[in-house]
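One chain comes next, on its own, written out as structure tokens in the form predicted on its own.
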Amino acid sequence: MIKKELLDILACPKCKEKVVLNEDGSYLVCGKCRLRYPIEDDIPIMLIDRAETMK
């Protein structure tokens, strides 16, 4: 599980905003974007080329 400061420090690297725990805490959810990051082994990979489109 992420850590609430880190959470606190993470943002969107496409437009730079704040991202969120989805509600499994699998993923990091940008609502500009409408990306999620994935968390693997609890590490965020913040890579755009990694992100999926939501629908």
Given for the second form:
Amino acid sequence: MIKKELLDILACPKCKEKVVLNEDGSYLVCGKCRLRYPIEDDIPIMLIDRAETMK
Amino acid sequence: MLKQLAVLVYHIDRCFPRTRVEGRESEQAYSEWEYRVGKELLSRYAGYFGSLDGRRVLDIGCGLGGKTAVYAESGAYVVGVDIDRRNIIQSISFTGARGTPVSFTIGDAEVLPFADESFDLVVANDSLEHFAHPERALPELARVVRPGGNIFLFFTPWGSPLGSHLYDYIRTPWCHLIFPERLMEAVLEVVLQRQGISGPGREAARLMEDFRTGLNRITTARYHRILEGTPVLETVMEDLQPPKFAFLKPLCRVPLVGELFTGTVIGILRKSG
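Now that the form predicted on its own has been shown, please provide the structure of the form predicted together with the partner chain.
Next comes the full complex, this chain leading.
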């Protein structure tokens, strides 16, 4: 589980816009860049080169 | 020829005293060593940025989480960030076992995953020399600090006698400035072979790869240039410390020569506004 304090400040490393959790809590999504950052073992992987492009 | 020279250098190298850096036996021991060091540093320098109780702290390049735990146990809400997943896993295990609540994310200091002005304090302890481009990282650290907040830096500059970060293997001070890289690698191979490490050649090549890619060769002068280019940051306190002999301290401030005698740069910065 990602703490609320962390979610409040987490941003897309590329555009710095706020990211939001997807429905099942497996990704943090940047709507502006259409990128999603994986969460593995509760660790957000906030690296641009690990982000997946959304269709 | 190189091999013979490496053996000769090895024998001379053993005449130097071993650099005693604790906590290298295991990841857990390293976390515990970080914890002790972190506690000492915080008690020594906290006067510059005040109590951490209730503050939001970013520990950038958090390593194995020992120092991160110290900040959290001082009452701060701490986010530990490292680019290396293995470091984060050990950090979670160390702080989890202590029951210390900390948030961790994998991230890059040059493109941080945080909104502007998210933190009261950013700590970069033993990490500035490892960021690929410190010219990009320092302004990025400044971005995520609130106006009036602080950055606390602590790093080993390139000109330090221990600047190679290879002191577990090569004892010669300034070995990275004295020896060509091929010779360093050959000496490492001799050291590893004599330690009974299997595949010493491969391991020496790996250590040299870390040496080439894991250090940005930042000098004190370059750090000062970065600060000049980041006017939003003002220096509250700067201490240049020699690695072993405190009486050498005045030499640290001498241009050029000082680079060779500065073992640690400690900087406390304040974001204006």
